[in-house]
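One chain is shown next in structure tokens, namely the form predicted on its own.
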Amino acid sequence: MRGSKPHRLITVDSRIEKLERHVQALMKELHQARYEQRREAFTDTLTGLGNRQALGNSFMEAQAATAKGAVPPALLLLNVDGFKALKNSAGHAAADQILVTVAMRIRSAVRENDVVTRLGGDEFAVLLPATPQSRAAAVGNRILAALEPNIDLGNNSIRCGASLGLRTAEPHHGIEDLLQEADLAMEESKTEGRNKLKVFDPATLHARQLRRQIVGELREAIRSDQLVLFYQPIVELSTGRIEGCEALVRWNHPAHGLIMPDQFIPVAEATGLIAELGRWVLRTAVGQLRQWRDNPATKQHDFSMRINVSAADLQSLDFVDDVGEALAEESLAPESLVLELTESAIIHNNELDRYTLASLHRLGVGLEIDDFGAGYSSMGYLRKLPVDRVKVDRQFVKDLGQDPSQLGFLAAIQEVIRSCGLEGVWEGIETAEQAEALRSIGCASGQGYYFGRPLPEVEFTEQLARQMVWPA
């Protein structure tokens, strides 16, 4: 019995040591587990590169840097020129090997310590630590250069640039606020063409927050009544009676005063809320044009009213339904409303911009060309779109009285005019010179500030009420 004892302690020893290295493996796998998940959490599957959240960690360790005397951190963000049309075109799995190739071309053109990192689609970030902005640009032109061969796709093969912007980080910084400031800087880069660096200026973020502020107040005023409506009258040159008026938008700013619309019509535009101006415009109109058919001393059956209408309402599927609901509501006829239309919202001619001319010519408003001959004019063109009548650009008129053969210059314009079967209307008549000699050669109608500047509702009611604007 004594003999196993010593047997029986090996026993136990070799069983604690075999424990001990299956805990020790367990543990192991349990770290290497841990790290492959955290490697995971701050890797972009497809190219290998960090993350958004790789990104953030970063920079909070460069600002921590900065804080202790290093060089503040610069963040170049690079979108890829036209890749959602690449994509369409070539398909997922190129577009997957284009984000893999451009990952690898932007990592091989910067430093050792920079950080790479894909944000999402075709967004990337740079985080350059302790870098300032003259060799954090260098790094973001050997990148842009990096880029411009063209990448090879099996069976094709493309250039694709890119788009890019420099901010370089500031004390107050979180990493979503140098994002921002870098996406802004690429934003402009973009206007500028393809492969361009373009720095932040805080002139654009000032700018940017302006337009912010300018929108919201306009939305404001659309629903509080800060819009007014101006009308221009459009004079019958044979008779000089008021046979239309133009609709012109101002806006009464509460504490800037009148506001013309070239200050905030392109801001609409371009931030989808010309359809809402649009609409309050168009139904204003048509109330006033109610009641000026109302009312006994302006009553005239055949006066119209001229609005202007933007390429994004073409673009609408409810427009034509809205011009219909206006009118119906009014109870005024079709005709009574003339729709003015820049020639470059046209000219594209695509198929919802025709569907919806022809609905409305279908319903029976009046269709005009505005400005025309400033730009894209052919008469060829002109003949395909169901217009009634153009309006003659001012510059045509400008010069009247001035040159002598212009007199038959306009001649020869309006007898095209005429020959398409259109009205024209001749704008910018400033003076009874130019009145008399576009009556002489048979132009139908005119505008302009001979006749009258744009008025607000009551004073151009007075003028309309006086019937007749020429002979003065």
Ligand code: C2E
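Keep in mind that this is a model prediction, so the values were computed, not measured. Here the rigid core means the biggest group of C-alpha atoms that line up within 1.5 Å when the two forms are laid on top of each other. Numbering follows the first chain given and starts at 1. What changes on going to the form predicted together with the named molecule:
Shown in the overlay between the two forms, fitted on the rigid core, is a CA shift at Ala94 of 2 Å or greater.
For Lys84, the Cα coordinates differ by 2 angstroms or more between the two forms after the core has been superposed.
In the core-superposed comparison between the two forms, the C-alpha atom of Ala70 has shifted by at least 2 angstroms.
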Contents of the next structure:
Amino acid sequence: MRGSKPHRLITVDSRIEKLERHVQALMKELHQARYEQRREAFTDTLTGLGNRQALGNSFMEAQAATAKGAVPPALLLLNVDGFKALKNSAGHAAADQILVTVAMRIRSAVRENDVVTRLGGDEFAVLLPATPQSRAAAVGNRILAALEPNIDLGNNSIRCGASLGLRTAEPHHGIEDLLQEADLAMEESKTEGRNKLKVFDPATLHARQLRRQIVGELREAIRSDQLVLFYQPIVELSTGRIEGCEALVRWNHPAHGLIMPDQFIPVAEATGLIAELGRWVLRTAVGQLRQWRDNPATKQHDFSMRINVSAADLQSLDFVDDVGEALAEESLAPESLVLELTESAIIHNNELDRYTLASLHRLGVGLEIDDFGAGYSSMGYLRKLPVDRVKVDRQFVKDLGQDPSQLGFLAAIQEVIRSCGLEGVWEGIETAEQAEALRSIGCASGQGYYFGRPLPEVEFTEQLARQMVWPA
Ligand code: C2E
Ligand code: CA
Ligand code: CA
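Alt. form predicted together with the named molecule, vs. the form predicted on its own above:
Complete assembly follows, chain above in first position.
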């Protein structure tokens, strides 16, 4: 018994030791697995770079250092230019290879402690801890240079540029704020022609916010009748009779008063709101024409309403139906409506434009090219398009009276229009002399402040009822 006690102790101790070693080994494995798991959770599997979570963590560490007095971090956000098209043409495998190469090249252009991550798709972000803006910009340009050489894809090689946005962190920034502002800068760089580095500019942010506010308010304005149409006379130059009018939209803003179309039409066009706005203009103008027809004082059968149509309308499959329905509802003949289209709207000349124009022509509405000569000034398309009128841009009339040779030039334009079998309308007539000069060279119709400014419905109705005739 006595002799057996130490022996038992030894075996117990060694068993405990063994157990301990086993537990330790298990713990190590567990730690390793946890570490792997954590590493995977922070790694982008395709490129081996960090991912969004990794970026978030590194950013928090960098901001914590900033709070203790360090220089704030900078963020570079990068998109591969034209990546979607590349992916479609080269295929998925090649696209992955491109991303891996881009990742390696970015990594090679920065320092060890800079955090390179892929956020998804072709979007990469590089966090540069404690880096002032000028140095971050230099790093950005180094990345752009590293991406310059062609990427070898086996059977071919491609060049792929990138757009870069740079934003240095402010103390109040969270990672989402920083990403958003770097993204804004990157978008700017894309619009400025790609393969560039652009630094975040607070003015851009302000403009964006203002735009967003305008869009919201404009949407509301269309629905709640804040838009109004003003009407400007179009006059037959030989007789001085008002033969029609152009409907020009204004926004009667509850806080800012009357806003002119130049201030909100481009926003409406850029955001797709133009379709809704255009439908409102169409319905209101056609309804107004019906009212003038029903009023004995303004009844005039060959009087036509002109409305401005934007490029987006021609791209809408519903547009032709909308026009037909609006006219049918008010029992108006199609020729009492003339659609004004700018050269730039028509010149796209894609299938859909051609289809819409041909359908409108078949419907029987008048089609007029607006601002003729302001942009492309290509006379060739005048004959090819199914239009029947041309409104000559006001810049041509403006010079009339100052330069004696100008009248000969206008006569030549008038001759081209006539020889294409079209009618000319001259806009921007501000004086009696200009009206007379244009009449003398055989121009048919005119529009401008001399005959009348755009007026609200009530005042224009009075002008029409008086049918004021200008000296011919
Ligand atoms: P636009 O179609 O060229 O319209 C003529 C513009 O010239 C109008 O400006 C009008 O007030 C102005 N104007 C008329 N006569 C004279 C003149 O003798 N001298 C001078 N200097 N200007 C004259 P407004 O109303 O500010 O419209 C500006 C532009 O906004 C229009 O140019 C048109 O492109 C667009 N717009 C207006 N209403 C609509 C609309 O309902 N839909 C669309 N898509 N665009 C519209
Ligand atoms: Ca117009
Ligand atoms: Ca015009």
